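First, one chain by itself: the form predicted on its own, in C-alpha cells.
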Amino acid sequence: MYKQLTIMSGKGGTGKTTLTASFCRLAQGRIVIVDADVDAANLHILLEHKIEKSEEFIGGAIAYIDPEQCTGCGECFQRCQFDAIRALNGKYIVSERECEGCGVCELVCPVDAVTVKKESVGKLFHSITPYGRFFHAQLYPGGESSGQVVTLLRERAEDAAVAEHKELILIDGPPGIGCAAVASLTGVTKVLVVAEPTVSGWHDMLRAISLADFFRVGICVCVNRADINPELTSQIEQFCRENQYQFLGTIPQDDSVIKAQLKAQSVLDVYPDSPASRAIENIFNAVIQEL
C-alpha cells in the first residue's frame, strides 16, 4: 500500500513548494504528485513535465432566466434563498456572483423560463514528470469548488499509484485552511507543517495544525529560513515537542534557493551541495521515517 504526505502551511510564501519540488528529486521512482494547491498552483513551475491529458472541470451550476420567456411573475425572486435574483424593466434576471445553483427557481417557475447549467470551472492536468506522474489543475478566474478539485486529483493519483505499484503520493497542499486544505489532508497518512519563524508565520502554524489534529491527522513540522529569527525557532521546537509533534528540523536561510527558482528548478537540481539542500534531505529522510 502507497503512503499519503501532505506538506502544507498555514499560510503562503512558506517556502511549502520549494520544498515538495526538493522532495520529488529525492523521492525519485517511488512517487506520484499531486499539486493541490489549485487557485494558484505553481509546482509545475520547478517541475520539468510534459503534459499528456487535460480535462475541463465542471463544477457548480448556474441559472439563467430567459427574457423572452419570462412574464415577471416573481415566483422565482420570492422563493430564491441566496438573494441571487434581481427585478430588472419587469422581468427577473440572475445574479451569477450570489447563485448557488440549487435549482428551487427553475422548479417554481410556471413557464418554464428558467435553466440551471453546469459550467466548467477550470481544467485538471496529466503530466509526466522525471520524478513521477503528476496530477494538478488550474481553476479559472472566480471559478469555486476548490475542494472537489482537490478531491478528484487525489483519486487521479491513487489509481495511479496502484497501477504503478508506487510507495508515496506526495501532495503540495494549499495554504490556508479552506476546503482546498481540508480536502488535501483527510485521510493522508502524515501532514509536513512548513513554518516560518514569524509572529504570522507562528499563528498561521497554529491554524495548520489545529486543521490536521481535528481530522486526526500525524503531524510532524519543519522550519525553513530557520535562522532569521532563532528565538522563535526555539519556541517553535520547544512547542511541538511539548504537544507531542515531531520536529523533523530546520532549513537555514540560502540565496541558492532563490538562484534555483530563478532556474525554475528546485535547489536539490541546481545546488545540491547548498546548506539548504543538505537541510532538505535530512528533513525528507526524518520524515520517511516517520512514514
Second form
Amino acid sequence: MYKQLTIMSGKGGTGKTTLTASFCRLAQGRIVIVDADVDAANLHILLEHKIEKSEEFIGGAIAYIDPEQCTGCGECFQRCQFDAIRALNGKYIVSERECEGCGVCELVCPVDAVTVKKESVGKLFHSITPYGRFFHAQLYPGGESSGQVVTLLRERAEDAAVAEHKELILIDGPPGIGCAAVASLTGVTKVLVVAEPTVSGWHDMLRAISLADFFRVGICVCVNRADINPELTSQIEQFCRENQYQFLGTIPQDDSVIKAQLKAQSVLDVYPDSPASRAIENIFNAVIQEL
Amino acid sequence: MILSIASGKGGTGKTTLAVSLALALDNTVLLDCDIEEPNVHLFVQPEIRNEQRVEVPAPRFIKERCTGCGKCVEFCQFNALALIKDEVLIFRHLCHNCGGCTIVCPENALPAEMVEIGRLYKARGLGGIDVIWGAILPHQVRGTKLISEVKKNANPSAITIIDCPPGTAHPMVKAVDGSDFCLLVTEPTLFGLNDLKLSVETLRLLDIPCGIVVNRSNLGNIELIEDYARKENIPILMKIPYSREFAEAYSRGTITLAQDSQWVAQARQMLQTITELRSHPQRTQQTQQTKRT
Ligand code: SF4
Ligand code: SF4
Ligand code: SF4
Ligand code: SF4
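Structure of the form predicted together with its partner chain, given the form predicted on its own:
Time for the whole complex; same chain goes first.
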C-alpha cells in the first residue's frame, strides 16, 4: 500500500515547490507526483515531463435564463444566495462571474425558464517524468472548482500508484485554508509544512497546522530561509516540540535555488552540493522516517 | 480610485506593496481581501474599532421530520448531503449555503439557520489609515461572500488599495472585479513569469487595465519579465530590488519601504502614471489589444 505526503505552507512563495521537485529526484522511481497547487501550478516548470494524455475537467455549472420564457417574476433573484442574478429590462439575467451553479434558480422558477449546464473548467494532464508519473492541471480563470480538481488529480494518482506498485504519492499542496487545501490533505499519511521565519509566515504556518489538525493528519514542519530570522526559527522549533509536531530541520537562504529555477530545474539537480540541497536531503531522509 | 494589488501566487510581495503604497500615498484606505491568509494587519499596528461576524444561512437537520425521501441529496450540486439509513448527513466543508435543500425538502426537515463563516475587522492603522480585513474560518467555502463584505468598505473619494487573494480562481476574480487599475506583483523567475501570464489573461477577461511591479528585481533574470511585458504591451511601473536588511525587518513585522523618501517619490510618480494611463483610452486599449474571448 502506498503512503501519501502533502507539502503545504499556508501561503505561496515559501519554497514549497522547490522542495517538492527536489524530493521527486530523491525518491526517483518510487513515487507518483501530484501538483495540487492548481491555481498557481508551477511544479511542471521544474520537472522535465512529457504529457501523455489530457482530459477536460467538467466542473462547476452555470445557469442560463431564457429571455423568451422569463416572465420577470423575480423569484430567482430573491432566492439566489450569490447575488448572481440581475434585473435587466423587466426580466432577469445571470451574471456568469458570480454564478456558482447551485441550481436554486432552476428549482424556484415557476415557468422553467432556467437551465443549469455543466461546463469545462480546465484541463487535467497525465504526464511522465524521469521520477515517476505526474498529474497536474490547468484551470481557466475565475474557476470555482479547485477542490474538485485536486480530488480528481489525487484519484488518478492513487490509481497509478496501485497499478505500478509505487510507495509514495507526493503532493505539492495549494496555499490557503479553503477547498483546495482541504482536498489536498484529507486522508494523507503526513503533511510537511514549509514555514518561513517571518511574522506573517508564522501566522500562515499556524493556519496550515490548524487545518491539518482539524482533519487529524500528522504534521511535520521545516523552516526555509531560516537564517533570515534565527530567533523566530527557534521559536517555531520550540513551538513544534511543545505541541508534538515533528520538527525536521531548516534550509538556509541560498542563491543557488533561484539560479537552478531559472534553468527550470530543482536546486538538487544543478547544485547538489549547495547548502540548500544538503539541507533538503536531510529533511527528505527525516520525513521518510516519519511516514 | 480602486487600485488592486494581485499576483499569481503568494509570497511575491503583494502585501508589502499594498501596505507601503497605503502609507506613501495620500488619502488611502487599505482593504485586505486575502481572507484565507490576511496578513496586512500584521504590519500596520491596527487599533480595531469594530469586529463583526459574517454569517450565511446553513441547513440544520431535524431528524423527527425527515421521511427519507432523498430529494435534498438529489438536489445538492456540491455533494454536501448524504442519506445514510434514515438520517441526512451534512458535510459542512462542502456546503455552499445555497439554500436549495431547505426549499426542496417537502417536510421542512432542513430549515436554515445563520452560521458564522468569518469575521470582518475595521481598524485605524499606522499613519491614521483605515484598514479593513476579513478572516475566514478554516475549511469554509464561502470566501467570496466575505470578500464582498470587505469590498463594501471601498471609499470612492479616496484611493482604495485592495490586497487580493493569490491565484486566478474565483476569490481573486471577486476581489479584483470593479477595480480601476490592477498592479501585478511578480518576481523575475520562471515561476513569476508563469503566474504573471495567467494573471494578465484573467484581467483581460475582466477588462481591467494593469501594470507590473517586479519585486526582488535584482534576483533572477529581469529580462524574462521585460521581454514578456514588451511583447504584451504592459508597462513595468516599478522595480523593487531585494535587500537583506529589508527582508530581516519584514521578518520581524516591519515594512520599511515607505520610510525611504526616494521610494515614496517613486510611488507618487507611479500613481501619476496610472492616472495618465487611465485617462488615455488609446493606451489602455493598446494593452488590451490581444484580449481573448
Ligand atoms: S445557479 Fe445558483 S448561483 Fe447561479 S444564478 Fe442560479 S441560484 Fe444563483
Ligand atoms: S424565476 Fe423564472 S420567470 Fe421568474 S424572474 Fe427568474 S427566470 Fe424569470
Ligand atoms: S445549502 Fe445547498 S450546498 Fe448546502 S447542503 Fe443544502 S443544497 Fe447542498
Ligand atoms: S428532502 Fe427532507 S424529508 Fe427528504 S430526505 Fe431530505 S431532509 Fe429528509
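Owing to the predicted nature of the structure, the values given are computational and were not obtained by experimental measurement. Numbering follows the first chain given and starts at 1.
*Check, for the two-part rigid motion between the two forms, if F57 and V191 are grouped in the same part.*
In the comparison between the two forms, where the chain splits into two rigid parts, F57 and V191 end up together.
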